[in-house]
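Coming up is one lone chain in structure tokens, specifically the form predicted alone.
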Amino acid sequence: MAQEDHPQADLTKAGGARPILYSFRRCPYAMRARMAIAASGQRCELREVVLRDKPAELLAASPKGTVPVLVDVDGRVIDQSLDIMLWALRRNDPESWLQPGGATLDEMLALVAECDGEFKAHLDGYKYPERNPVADAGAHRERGALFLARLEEGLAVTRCLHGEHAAFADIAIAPFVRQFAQVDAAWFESQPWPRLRAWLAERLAAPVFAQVMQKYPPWRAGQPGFDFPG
């Protein structure tokens, strides 16, 4: 859909005000939040952020200045991506992402914590070596690969991380595996991870991923945001 075809949010229509979601299309944290919101059917006003020119409204809501940030209709601010996912899915979870059958929510959150902790640190060291010239990008790649090898082992048992269908952990982790794979696609393809590559391809081919990766122009103060999901 062309950018100009996105419907701008009309907050005066039936249903009243909607939550505001500050997002950045390529941010993996924002990707997973958008996917959970889209899957839940929750309607929001999306405000696409330019990270080098963050709007004052975003910083007023969350001074740490990262995305995603959700401002609910009652003014409550949720500025952690996993909390936004839970906020949306606890309202409506038609695909049972919170109850996959193969794990508890706590078990899924524990796996996501590994992704967001040590794996993300190695992903950053691998993808952005210029940020720390003394770091060894190759070493970060090899240490990050340990987490991916563990995912490969788990996928030998089930099609997805916690069962036969995608659930919370799959949605939360896939954007970061995608980012890791993109640093050196040839290297990633050469690794003994056929199940992981198939799992990632399925995640990226899912309609919900295509839906949340549509492009939106940057939001400017005084303008309405965009109806999301569009």
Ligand SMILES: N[C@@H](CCC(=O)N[C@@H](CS)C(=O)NCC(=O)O)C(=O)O
Given for the second form:
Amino acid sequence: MAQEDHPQADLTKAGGARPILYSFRRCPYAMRARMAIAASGQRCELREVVLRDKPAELLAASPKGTVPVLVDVDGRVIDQSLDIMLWALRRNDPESWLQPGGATLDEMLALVAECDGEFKAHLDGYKYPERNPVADAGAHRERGALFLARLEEGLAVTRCLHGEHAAFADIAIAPFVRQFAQVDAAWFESQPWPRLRAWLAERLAAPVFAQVMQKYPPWRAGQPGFDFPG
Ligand SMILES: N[C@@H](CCC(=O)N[C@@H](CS)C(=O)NCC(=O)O)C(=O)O
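Let's compare: the form predicted alone is above, so bring in the form predicted in complex with this ligand.
Below: every chain and molecule of the assembly, starting with the one above.
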């Protein structure tokens, strides 16, 4: 068993008064939600989803069928990753991710919106050129790189995106930069972005990242989910 596999002995009882988090390990939206939940100390029941075989319970909670989805103990459904981050951090934010000192929450959300909008579209065009044969992966890489070059400029002023410490935007954006970097690691390494690379390396080396990248077997109806964070 790989070291990061979750031991079966940690299976927790189904039900119970814990929010349920439908998640998918490799989804960058789910990663950011899991990091905020882990940092907040909020405990959840994690249900790992197979995207091509989504559980009926997930679709009943949120028919749009994306992860992450959080079902709170009162039945409230939160089906956007940023809202799940805010839900967790507004309960408990020991690392001040919502108040980095160098920006307001609205300013951080504006940067994250650029990531989720234009940058994500170019990331997809670059990463999955086969999904749109007319699109040119190289052009998408160039356009996505504009966002990354801007991050590099900001990181020349402060170590993290909005100050010296990681905060909401760093956590929300890093999983997408990670994906972009992984498409062609040699190309990414060759770009004039030393601060961005250091920033990404730091995000990926943070204990909270390792914590949320543990592997869980897919959840099946009638079975207990896993205690998260484990
Ligand atoms: N805006 C949503 C986007 C979530 C999203 O698109 N998640 C992807 C996985 S990374 C998904 O569930 N896709 C549905 C599918 O592939 O069937 C959020 O922020 O939570």
